[in-house]
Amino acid sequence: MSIASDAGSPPEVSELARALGQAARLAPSVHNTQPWRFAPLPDGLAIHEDPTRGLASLDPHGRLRVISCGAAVTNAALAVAHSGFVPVVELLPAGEPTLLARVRAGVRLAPDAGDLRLYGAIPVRRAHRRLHHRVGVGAGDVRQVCAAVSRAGARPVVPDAPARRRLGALLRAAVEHQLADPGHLAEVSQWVRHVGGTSTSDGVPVGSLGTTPFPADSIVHDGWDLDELERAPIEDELEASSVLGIATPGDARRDWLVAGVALQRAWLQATALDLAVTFADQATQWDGTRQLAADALGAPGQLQVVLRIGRPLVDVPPTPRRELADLWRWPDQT
């Protein structure tokens, strides 16, 4: 897939623009609801969350939209280090309350290696939800990828045995939560995808659901059961995995757009180091396990995002991405 390819935008889109929105668009977020909009600027982008496209069960209060807003500035910035600028990057502009953040090019610079490796990592990352190989992460490895987490200003956690099979108990009571909830499931069931469906830009592709037992099979949907949880070995499968989470000081949205930014640093090093990412995520999506995952992990300040990070043991299949030429915002929209 080519970043820059777009047949759609509009003449009055600077190729820049273009550029920054065609890598914003590859960004990951909740159930692949892609929560955003893009206004071109003359030097950037201006990055808009979507709340006609949140997800009232499982994200009241937008936290995870705003975190998969924040993936996209990641790409964002890095398409502008590709093109040969310094990025500039304003969280939270005054202004429009759908305003997250503007991404522009700033002095003329040669970009960093490192960020071109995460550039070119876009278009290749993917959610995988297959088995990981039974095959630790390199110790090298992971510090990479926490210093991904650190130079976004979030807060990697890494933790030990024991404290992976403590979440893996508050992973199960979770699960065992939104199983349990109508509202949860009929949610999940607007987002995936089927074949011979109507929408094919964006969504879950029913193909893309982990074939195995949770936690490989990181969307809790009504393809499962209780019984078939309460025999799931999800307390062994953490305390054998690598585990990262990223903690944030604070949990406003300042706070939730930075752990975007550190989240999809931090996926696109493990991309390009050959490593699968799923999500384990669960208990910081239920208020009734969210501050017991992070007290479980050590966490610095409020826990974000929980990641597992392996060698992995099959391809997996890219999901579907609304066109760029679908995404614009112009002036007089709200």
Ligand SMILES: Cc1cc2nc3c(=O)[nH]c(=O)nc-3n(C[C@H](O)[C@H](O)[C@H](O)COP(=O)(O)O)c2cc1C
Second form
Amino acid sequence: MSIASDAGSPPEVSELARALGQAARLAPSVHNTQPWRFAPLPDGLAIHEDPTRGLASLDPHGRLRVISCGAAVTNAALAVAHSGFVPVVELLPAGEPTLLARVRAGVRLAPDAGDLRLYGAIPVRRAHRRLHHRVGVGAGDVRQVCAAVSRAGARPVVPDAPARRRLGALLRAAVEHQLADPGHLAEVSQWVRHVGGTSTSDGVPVGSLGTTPFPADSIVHDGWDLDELERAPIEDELEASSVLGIATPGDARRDWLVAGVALQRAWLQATALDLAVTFADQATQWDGTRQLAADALGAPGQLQVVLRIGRPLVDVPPTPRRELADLWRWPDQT
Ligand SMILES: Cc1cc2nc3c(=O)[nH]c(=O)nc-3n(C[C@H](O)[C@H](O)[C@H](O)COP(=O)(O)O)c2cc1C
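Starting from the form predicted alone above, please write out the structure of the form predicted in complex with the named molecule.
Zooming out: every chain and molecule, the one shown earlier first.
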């Protein structure tokens, strides 16, 4: 069956392309910008970045945007597996400059149980910005999450306690830098949504921000009190946490995409293990501390993302997404 979209006069969209698009649009993205467009293929989906949804202050090089699109690639590939085919993923194929990946169905094959579990975690995965138990993450859990990173072609980094403490000090410096930057605060406020329900389709709902200070609340916004931040025991908190870095050999667009594919596989694996995932990424997001953070963690290569993993104490609400009909990119569009 083919389904025509309500946007413009689109070509036919196969049921498979639709299933892949539905999975891909649920991916996480920086500030929930959803910086992607999808082109249907007869046997899959092409994923484009959408630079018009970029973050000039936080992400001037588009690194976090491409990582976000990499997460969408993982979801599409898992949807192929769920449909009973081997996913064939081509990263950065030749073609238009915005084209990041093609995800297609290969030969027929029943999905393995691991991929089915990750696919099932797609709609329940959340960015957790609430208090969570720092303890209770077993070595076996960490091994499984690391294996998900390695399987995607990236390098997991599990720092020891002194390294986590050093990361805490760098996080503090990077957060202070973001808080002192009016451009950063203005950009964040454009993406924090004070309305709820179906009246918004992107951005971070105010109810999804943290209820406790940094590092539990991990988006630096203008509701923060600098004095409170100075008193916050960031180094102690990081030292006592499970931390996972994701590194890549280089720092080109392909590395960012691979990091995004790995981030989402790791996040879904953690979700399937009932773990909470929180970002501890400010030191990686600011050029002034990024290399220092890589050195502090002993990262092999370029550090792309840093997460904290814990046991959730409370549920967090889902964030909104744009409808698939608004995400299609037809061949005559640039
Ligand atoms: C590349 C990337 C960077 C992110 N950085 C942060 C961050 O620094 N702090 C934070 O709280 N959330 C961060 N997030 C999480 C997003 O804000 C979150 O995925 C988005 O709001 C959608 O919500 P959901 O993940 O619960 O579906 C990041 C996500 C991605 C993909």
